[in-house]
Amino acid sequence: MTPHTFLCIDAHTCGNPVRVVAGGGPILPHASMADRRQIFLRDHDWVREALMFEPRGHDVMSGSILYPPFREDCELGILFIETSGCLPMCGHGTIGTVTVALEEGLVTPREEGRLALEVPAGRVDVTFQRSGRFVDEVRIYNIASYLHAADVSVTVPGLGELVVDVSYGGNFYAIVEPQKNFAGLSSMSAAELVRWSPIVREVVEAAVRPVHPEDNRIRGVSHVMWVDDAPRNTEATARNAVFYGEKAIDRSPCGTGSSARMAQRVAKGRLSVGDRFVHESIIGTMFDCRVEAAATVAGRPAIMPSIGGWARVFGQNRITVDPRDPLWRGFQLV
């Protein structure tokens, strides 16, 4: 291996990082983004580790790599990378990536105000609003989301019984609502959420082992969402803290998580098609979400959700990964 340079544009979506690789990403064959994801994981995962892990990244680092789309009805292909892996879909990552691509002139929309994206989970349509060269808001029309398993009882060593729902919004989420052994987000510090989440994820995965019924490459509980209905902002409907990776808490309200939570609430009769759902993050930033339509996933009731949010570009980064560096592939302190 020779030194390899990546041209990155750094941004954040409502507080959570998005490092967009605009140049230097691995060359992948002309194939669907779902197939490219598998090839990337097999042959090029060192790129993710080098750019997301320390010393070039950190425990909460998240990003994307831009590609020409395989689908003719899309204008941009996106591969999502973060400390937890190469995801099928990432909501905050989409909002940040679209903002970067538009503001830096990396994509030209066929129609002003609209873009069609190809991501590993499928086609995702977005609308955007901008003032001059700056993007004010991006709204994602996410893939079909559904409640996969309801009222799953698990025993968490040291914490006790939890009853959780497993819901899909582009990734599988274990959703923990207030109950006997979880009094709500105000009852747990961020450090406690980081402590308990990997254990919860492990026991829920063992109990459910979710697999997407239309794509068996999408499987496994990857995120834990701790929620309550007592937001701090009067504009918000509910509050959440999403855990991913080994010790990361999403600083944004989480786009695929918001989709999964809306699907859960619709399935349980707490939201309806057309309803607005404003989701607040652990730091108080918000996504303006809607249940756009009813849908089905392999015969299961599902919804078509949308998520509106903002991102800000804050820097450009030329990162060289040099094999002479003993830590070229990055590291994590777990």
Ligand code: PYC
The other form holds:
Amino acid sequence: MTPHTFLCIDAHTCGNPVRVVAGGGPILPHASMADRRQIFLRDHDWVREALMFEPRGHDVMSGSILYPPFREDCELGILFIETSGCLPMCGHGTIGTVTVALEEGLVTPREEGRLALEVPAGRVDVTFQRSGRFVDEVRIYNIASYLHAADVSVTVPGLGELVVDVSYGGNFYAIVEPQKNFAGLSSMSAAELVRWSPIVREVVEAAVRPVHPEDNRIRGVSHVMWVDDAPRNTEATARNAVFYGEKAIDRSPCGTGSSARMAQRVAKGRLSVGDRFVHESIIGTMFDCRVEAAATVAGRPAIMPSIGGWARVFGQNRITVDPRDPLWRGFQLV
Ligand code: PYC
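Since we've got the form predicted on its own here, give me the form predicted together with ligand PYC too.
Every chain and every other molecule in the complex is listed next, the one we just looked at coming first.
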């Protein structure tokens, strides 16, 4: 391998990192983003590891690579990269990527205020508002989200019984609401959430093994969402802390997590089509979400959610991965 340079733009969405690879990403065949995701994971995963893991990234690092879309009805293709792999969909990543792409002139929308994106999970439409050269807000019209399994009882070694729901919003989430062995987010530090979440993920995955009924490449409980209805902001409806990868807690309110959460609440009669749902993150940032419409996923009741949020661009990052560096591929301490 010769040294390889990536032209990255660093941003954050409501506190969670988004490193957008605008140049230097691997050339992938003319294929859907779902197929390109598989090809990237098979042949080019070193790119993700080198850019996401230490010493060039960190435990919470997350980002995307821009591609021309395969679908003719889309204007931009996005491949999500993060420490845990390549997600089918990432909400905070989409808000950050769209903000970067627009502010840096990397995409020209067919119609001002709208963009159609191709992501591995399907087509995602966004609307955005700009003030001059800056993007103020991006709203994602996310893919159909549904409650996959309700009231699943698991035994978590060291913690005891938890009853969780497994819900899909672009990734499968184990949702942990306050109950006997979880008294709400104020009862657990971030370090405790990082300690318990991989164990919860493992036992819930063993109990449910979710597979998306319309795309069997989307499978497995990848995220654990701890929630309560005691947000600190008066405008917020609820708050959450989403665990992903090996050590990461989402600093944003999590777009796919918020979609999964709304699907769960609608399925349980606690939210309705047309309702607004303001989700607060572990650091107090908020996404302004809505249940846009009812839908179905392979005959199951589902919703079409939307998520509004903001991102800020803060750096141009020309990163060279040099094979002379013994740590060129990156590492993670777990
Ligand atoms: O916003 O969808 C999201 C997300 C997934 C993992 C981290 N953030």
